[in-house]
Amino acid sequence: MNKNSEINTNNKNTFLTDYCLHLADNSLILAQRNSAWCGHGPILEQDIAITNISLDILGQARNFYQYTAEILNSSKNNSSAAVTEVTEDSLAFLRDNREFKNCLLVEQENGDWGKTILRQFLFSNYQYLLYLQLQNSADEKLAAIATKAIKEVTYHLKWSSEWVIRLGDGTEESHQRITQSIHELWPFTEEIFINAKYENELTEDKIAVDVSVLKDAWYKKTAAIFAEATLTIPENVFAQKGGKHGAHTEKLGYILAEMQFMQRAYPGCIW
């Protein structure tokens, strides 16, 4: 292998690696706020519902984890310096948060039971249009992975639509919630659909998926759902943006701090 070969092998595996953490790192941020709700539902079939999903979207980033350490491993042991072995646990839990990159969406905090349900409807019905395309990657591994997604999502949406719906065109209180979830939460969703550099070099490969294509599909299942729940989609907002590449609020901090404590004071400590 020439030198420039080489190089755009390297680059390619670094652009990978970095789509995967992705991938990985919101459905691990998101599984990890959802899974506060575990034994605090509003009743058992519910708590036990927001609980699996939560089970779901772990599996998810287990095994986007699982493919980035075997890239890096396999990268690592192709150089003549001395490796440290990488492992899903390492990478969830002894990065720092710049290192991470998760849309800011998932990191925002659970808030009621509404706000929780519109966080979880919002992602899913973005990742259920992700997972649909990505099933068509020209990476293999990243193809089966979301197949076996796509399945665990189309749940998701659905039932997290249906609380949408229910919520919105509930109560007054229930209404008036989710109307205030929905000004919490909107600024964060223009940046899912906002291409990383990651994301635009690994399109041309046909390898990830172009996100932007994405939206008018989304945006079109949102009005929808809140047409359907009275309730109105908010115009003229800021978004905000920076999770992609690592500029976090300062919510993900207290996430990993709770999530990673166990590993980082004892090092190496396994179940």
The other form holds:
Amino acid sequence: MNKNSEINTNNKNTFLTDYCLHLADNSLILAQRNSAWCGHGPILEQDIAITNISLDILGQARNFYQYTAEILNSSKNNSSAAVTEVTEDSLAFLRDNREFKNCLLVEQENGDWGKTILRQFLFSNYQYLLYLQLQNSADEKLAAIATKAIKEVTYHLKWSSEWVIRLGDGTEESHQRITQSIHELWPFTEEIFINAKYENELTEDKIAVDVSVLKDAWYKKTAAIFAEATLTIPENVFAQKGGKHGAHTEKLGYILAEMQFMQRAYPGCIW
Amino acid sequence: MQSFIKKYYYGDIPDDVAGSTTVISKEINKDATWPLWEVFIRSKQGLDHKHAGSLHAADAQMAIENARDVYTRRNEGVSIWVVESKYIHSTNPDEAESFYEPAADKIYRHPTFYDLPDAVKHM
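Show the form predicted together with the partner chain, please, the one above being the form predicted on its own.
Let's see the whole complex now, leading with the same chain.
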């Protein structure tokens, strides 16, 4: 292998691990957010529902982290430097704010039940379309994870869609509250459909999904559900971006502080 | 403002601390509580639906989804029925004596008085 192609392989690997981390972080941060509802749901049955969803997407995050760790460890074996092994846990608990590549939407605060539902709907709507395509990825591992996860996400989308309709077309208060949430969350939806560098680099090889082409289908589904829910999509909203390459809102720091505290304070602790 | 969703607290942390920006008014509208539903689960194709328990939901669709989340998370089912509890009629416990006890001493109603040929198996 000549030096140039070696560098190319290394670059490709970095793009692939960045992409995996992006997918994993999206799921992990949303799972962490949703898990805060455990014990606080508006009613027992819905408390279990949101916690189930949280566990589903945590499982997806684990799959992506495990794959990332696998790639990182195997590429390290090629070089002579002895470095400690990367694990799914070290990726989740020992990376800092700027290394997280999740989109800004998932780190937004839970707010009331309506805001949590709406965030889930906006995200599941995207994740469903994403996994639908990712099933055909040239990377077999990613394709397999997507094939497994899409069944879960199909349910998340159905469940959250019905809740959006229920709240939007419910009472005056529920309508007004979810409208407020739409205004709070909408600025963070645009970013999802702008390809980051690692996505651009990998779409050519059919490894990553070109997210820009998902937007139309996403918008159509959102518009249909909102119409049924008597809600309107805001127009001319300034789009917030940055999360996918590590520039986050201040909220992520608080999430990580809580999530990573144990491993930072007691490195390597298990229970 | 009336609250149409009754809040069932079973944690001890009130809503304002738990993440909600506004606390839903505590006044409870009696018509606003979600009705009770009975859940029946079929564990395998070919078996009967069996009563699994009950839950609260606003409508049938939500009841089925709640049942899916509450009663089938450990792979318990392949099919779910729900029916609003108010549509289930039952016998009156006060009438148990006249309803059930007369059957207790009629052993001749059990098919145990036949001599079976040896050739018959699995009876």
